[in-house]
Amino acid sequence: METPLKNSEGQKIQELCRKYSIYTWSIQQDVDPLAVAKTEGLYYWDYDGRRYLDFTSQLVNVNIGFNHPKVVEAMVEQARKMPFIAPKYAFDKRAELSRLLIEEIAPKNMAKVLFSLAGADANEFALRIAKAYTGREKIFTKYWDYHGSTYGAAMMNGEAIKPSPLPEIGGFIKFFGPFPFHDRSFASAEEASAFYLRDLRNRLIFEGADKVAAIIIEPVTGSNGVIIPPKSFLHGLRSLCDEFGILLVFDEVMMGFGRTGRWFAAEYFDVQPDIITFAKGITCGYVPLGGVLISRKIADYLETNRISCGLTYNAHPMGCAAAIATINVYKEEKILEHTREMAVVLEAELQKIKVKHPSVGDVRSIGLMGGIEIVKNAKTLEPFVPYGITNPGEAMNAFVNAAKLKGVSMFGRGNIAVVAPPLIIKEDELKEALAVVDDALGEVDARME
């Protein structure tokens, strides 16, 4: 629960948004949103002055930190010269946009970009483009990985209690991919790997792979597990699509635009999806943009095949000109190169924290992204809800609010605590939220058995 609210402007703001507004992903009665009263940089305040340290990045989505003022101008600069032109129309920002995502940012692979609102429309737009080119109707999607709460991106999910409205649609297949921490059987990442790379040929074939359109996954398991797999999963992902026909889809709606440390995980695994869906870091949640970036096969047949989807707002002038702007920042600020450098510091504190707490079965991070799976045995590593449950327990709750107290924000799903801070965040800055992470995983150490 949140700290009561002293000042009575605040409380009017929690209040009237309790009674007036939906919040997603809960029960009404249990919301007690934060009143926010401003951001600035790595933080937000609330209305009693309280500061706090975004750890998360929001939805891990606000990567060049909040208010940035080239950014912010850049909205402003285009509201006053066009706020909203139609889909069908051409405008300076959108072509400039285009230009930089294909000649200078995406895979050498990828010809066109077809723009959304949001990554779960991003899903659904390379779901569509799938079927559409390959002619086939089959979908295969992995066991952890997320993909939105829209009906045709809710059935790609693989969370065990997935977000589905029902009845679910056929044609969606789930497989399991290698997770290190639950794989100790295996000697081997590698290992596992191949493995996981046989049963996924086997289910290919079991299903026929003839009337499989696409896999499609998060080249990284971003808020269900921080899940890194080896390199030569994702390689060989590739080796099966292209024996059978398959496209292969990057969802790197969390990953694209710097969190790796790179443009995209693609090229941190050094791996060419046929399709990459895009949001979040793109705009750092300014204002709403998405994507589908295609290859040039998929470009080519969108020559002369009808493409069957659209949205009002696909290529909104704010969201182009917020994004150029964006982007200009991360290369300007050397924010890729500076994120690969925190990685180093991120990934040795983290172990440290590994080594200092029975209640800390596993760490793992890739650029600025890691997560902290917390466990109720140190011998058995038991976990402390059963895996597969996304609802934090009441020791990941207890963590999180320990570290809320003292000025840090974060989230946890299940018994996963994600750290993932805003891009720019310095080295001091980075120890110094960790230190607090520290201290309030005493409060699960003490829910051990």
Ligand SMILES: Cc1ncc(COP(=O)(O)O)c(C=O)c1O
Contents of the next structure:
Amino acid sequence: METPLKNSEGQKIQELCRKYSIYTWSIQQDVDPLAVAKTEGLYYWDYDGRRYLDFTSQLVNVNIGFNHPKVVEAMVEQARKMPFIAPKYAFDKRAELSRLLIEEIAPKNMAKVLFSLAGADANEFALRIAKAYTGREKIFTKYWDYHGSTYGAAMMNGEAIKPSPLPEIGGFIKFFGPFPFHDRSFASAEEASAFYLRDLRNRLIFEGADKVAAIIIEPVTGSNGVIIPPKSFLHGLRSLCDEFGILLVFDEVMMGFGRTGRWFAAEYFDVQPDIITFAKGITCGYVPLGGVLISRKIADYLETNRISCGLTYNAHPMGCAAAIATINVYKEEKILEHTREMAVVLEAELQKIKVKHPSVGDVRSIGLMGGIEIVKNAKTLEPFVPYGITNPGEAMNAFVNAAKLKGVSMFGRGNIAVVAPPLIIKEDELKEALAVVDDALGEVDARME
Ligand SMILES: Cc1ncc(COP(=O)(O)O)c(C=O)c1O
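Could you switch over to the form predicted together with the ligand, since the one displayed so far is the form predicted on its own?
Okay, now the whole complex, with that chain kicking things off.
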């Protein structure tokens, strides 16, 4: 529940938004959207002048913070010069952005990029390309991972109880990967990794590995729990794909563009997928842009085989201009290096929080992506909401609301609170925000068994 608005302008805006527009992922009668008056850097403000530190970078996308003047300037310039040109043309910003991505940013095996508008459609394109290239139909995806809410992407989602569009499309098969905090029966993460790889290999054989086009995963499961696999699991996936001629696709919509302290998680884990999808951090949401990176062999295939899909706004000039400016900000402000430094602080502070609060069963982080997993019982580690449920329960809501009342906004999924600040956050700001989180966890401690 948001705090009631006192300011009448904010109230009017909220009422009109509620009355005439639909809010996604919601039952309309329950929505109570905060009216946001302005944004700047790490913060947004409501119409009562209250300031919130955005501790999840909105939807883990505003990596360079709000309103960066260089990106805004690039957008204004592009809007004046050429706000739109159809995808079939060549133009300067598309040329420069494609070159930057392939020559400087993507893993070395990537040869070309197909620009989309966002994450879900990037994944739809990846599906189409993988099926066309391999001539195979089946797609394997991992439980817990999220890939988007368009029809095809939703078929890939691995949430336990998901509101799937009906009828479901056949040929999408799920498998489990390691979830270290919940794999407590294994002696080590490596043992868990080997188990899940064996299980997946068996599934591939039983489904007919020669019918499988791609294994599509989030290298680190983001919003559904910050699940960080051991490196051996991702290397094992690469080997399985090589063994059976299957394409390995990393959905890096959330991890790409710096979240792990590298351009891509593929680099962090030292694995070369055949396809990488991205969105979010490439423009930090200033304008929508996503894309699909494809390796040389797939690019060669597309030289002589028609790609039979496209959108009016593929390679949109506003998106390309914003992306170049955003990438320049990452480079000039050494944001990846800074993220790696802040990652050490985040990890250490989260550990302190875990030691202090009996309700914190686990903390984990990679780069500036952290998760705090709450439990009802410190001995048995019984969760507050049942395993697999991604809706937050009462304890999580109380925790998140307490932090928000103290000016730190974050979101909880099931039992896991996500901590993913803009990558520009400084050490003192990070520690201050975590002190608020620490304090707000008292709400969870108080609700334990
Ligand atoms: C890993 C991942 N893939 C895909 C998507 C879908 O992206 P979009 O909402 O831009 O369509 C998201 C969104 O959160 C995501 O985190």
